[in-house]
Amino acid sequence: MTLDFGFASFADKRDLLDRSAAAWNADKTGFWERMGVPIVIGERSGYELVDVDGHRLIDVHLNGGTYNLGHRNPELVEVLKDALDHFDMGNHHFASPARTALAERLVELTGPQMRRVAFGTSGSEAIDLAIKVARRATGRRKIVSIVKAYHGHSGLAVATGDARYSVPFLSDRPDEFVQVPFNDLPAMEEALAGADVAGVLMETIPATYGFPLPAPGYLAAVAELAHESGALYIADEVQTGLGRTGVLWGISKTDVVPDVLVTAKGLGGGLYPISAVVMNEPTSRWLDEDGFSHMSTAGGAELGSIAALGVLEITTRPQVQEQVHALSIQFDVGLSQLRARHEGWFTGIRQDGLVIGLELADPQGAMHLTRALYAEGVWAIFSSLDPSVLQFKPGLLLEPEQVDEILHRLDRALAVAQAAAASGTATVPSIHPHGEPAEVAA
């Protein structure tokens, strides 16, 4: 069946995948085929994706929270359509009504300690800027982050994350970027003992590591240690922010007052790429001294700023916050029942609101579950840095009936995944830091 999109046509899905591998990314395209999850998204709306071959999927991956409010959210689509009648990207050099309004709103929603906002187009770009401003504010170079962290793939951001992403590009810099184990306060204290750290960069809940939850009081203790040593606390809220934990920013559920907060992904509603770095007074002084020392041509684009204002308006509605709370309870109850049904295989639940990790007994269990869920019509993804954990990221606007359906399909998929893992014959592609992925028996 010919696939004609107007701007491009393909003989069939096989032709599209082959051309994708040839012109775009051979390894990534091939990996998902080897996984048995050869998704090519065609139609999409709400929390439903339709593969170009007609296979329908409920999306509980949401591209890391990009689609918190659903794909092509009708309200946001109208906001962007209306904006296109008057605006374009704008010019990053000049004051802009949309960019100014968004900056004011982010400062208002982030806390009284915050002063100014600088914009980017992605989480990686925003993390890079957060590191730069921490260095400028403190006069120090060293950044401390967490082992198995993920803060993006650009130059400075990738150096704070797992070696799988930094080493291949010669971006591991142990003299400038120090990593300590998550929830290990003595290790953090040791890393900060030299009083030479510019900033401590923390995901409120590490996403690509499978959402391990911070121990009670851990983040507040880290912030206290950082401030005592003269370092800044940088809260990476790219995946835990924008309502996923039941409040706008996950960090606000702790006693931490960050110096810098980073948001991205869902900020543009999946319609326009935009990210933001929200800074307190000391950290933002560079914007008084030399505002031209950092620039991003598309950062804070006027169309993106208008879309983001719409995202914030929807996300902060009391009824949406109430819905997230109700959905969180529904998933908590339903997942606990499934865990009891699949005892010994489905071994644990990591949950804070709609940030959820499902722990499985097999080291590659979540890869088997990803495949089984795809067959059942659900798209969720294993944690790259711990493939025994499935990242489970339900949408903020799901209906209770949709939750029941997701849980029903998950029940069947858990049984299929367990049987596949136990058979010893099913294979999943291994993920290696270097070289070609190889097929390995589960």
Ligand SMILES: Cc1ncc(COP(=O)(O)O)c(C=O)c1O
The other form holds:
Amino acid sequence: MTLDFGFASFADKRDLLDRSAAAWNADKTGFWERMGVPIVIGERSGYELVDVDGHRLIDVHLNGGTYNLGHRNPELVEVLKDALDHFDMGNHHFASPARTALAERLVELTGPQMRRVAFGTSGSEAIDLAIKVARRATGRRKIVSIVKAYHGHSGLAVATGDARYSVPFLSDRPDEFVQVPFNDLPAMEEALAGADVAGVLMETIPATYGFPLPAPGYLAAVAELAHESGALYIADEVQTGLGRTGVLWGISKTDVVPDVLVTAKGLGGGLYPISAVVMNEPTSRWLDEDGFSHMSTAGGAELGSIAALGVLEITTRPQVQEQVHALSIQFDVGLSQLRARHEGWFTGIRQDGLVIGLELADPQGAMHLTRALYAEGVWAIFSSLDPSVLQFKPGLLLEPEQVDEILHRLDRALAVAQAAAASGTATVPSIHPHGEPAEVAA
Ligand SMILES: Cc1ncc(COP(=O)(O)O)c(C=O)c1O
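Requested next: the structure of the form predicted together with the named molecule (the form predicted on its own having been shown above).
Now the full complex is given, and it begins with the chain already shown.
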């Protein structure tokens, strides 16, 4: 069946995948085929994706929260359509109504210590800027993050994360970027002992590591240690922010008062890329002194700012926060029941609101589960830095019946994935190709 999109046409899905591999990313396109998850998203709305081959999927990945409010959220689509009658990206050099309004709103929503906002297009760009402002404010260079951290792929962000992403591009910088194990306060204390650290960069719940939950008091103790040593606390709220834990920022559930907070992904409602760095007074001083020292042509674009104002308006509605609370309880109860039914295989649940990680008994268990869920019509992704854990990120606006359906499909997929992992013959492709065989047995 010809796939004709108007702007391009393909003989069929096979042709599309082949041309994608040839012109775009051969390894990635091939990986998903080997995984048995050859998704090519066609129509999308709410929490449903329809593959160009007709396969329907409930999206429980949401691209890390990009689609918290659903795909093509009708209210946000209207906001953007209206905005297109009057605005474009704008010019990043000048004051603009949309950018100003968004900056004011973010400051207001983030905390009394916050003063200003600088904008980017992506999480990585915002993390790079957060590191730059921490360095400028402290006059120090070193950044501490956690082992298996993931904060993006641009120059500074990638150096804060796992070697799996920095080393292939010779972008690791061990002398400036130090990693310590998560939930290990003595290691953090040691890393900060030299009083030479500019910032501690922490995701409130590390997503790509599979959402291990911070031990009670851990993040507050990290912030205290950081501040005692003259370092700043940078909260990466790219995945845990925007309502997912039941409040706007996950970090506000702790006693941490961050110096810098980074948000991205869902900020543009999945319709227009935008990211933001919210800064307190000392870290924003460069904007009084030398505002031209950092620029981003598309960062804080006016259309993106308008979309983001819409996202914040919806996300902070009391009824949305109540809905997230109710959904969290429904998942808590339902997942606990599934865990009991699949005892010994489905070994643990990491949950804070709608930030959820499902632990499986096999080192690649979540890869088998991703595959089995796809067959059941659910898209959820394994944690790439710990594929024993499935990242499970349901939408903030799901209906209770949709939750029941997701749990029902998960029940069946858990059984299929367990059998596949136990068979010894089902293989999942390697996600760490460097120095490892291309395909590894389960
Ligand atoms: C916690 C976290 N920080 C930063 C980023 C980088 O965001 P982006 O992919 O928009 O550059 C990501 C991306 O997944 C992320 O999960």
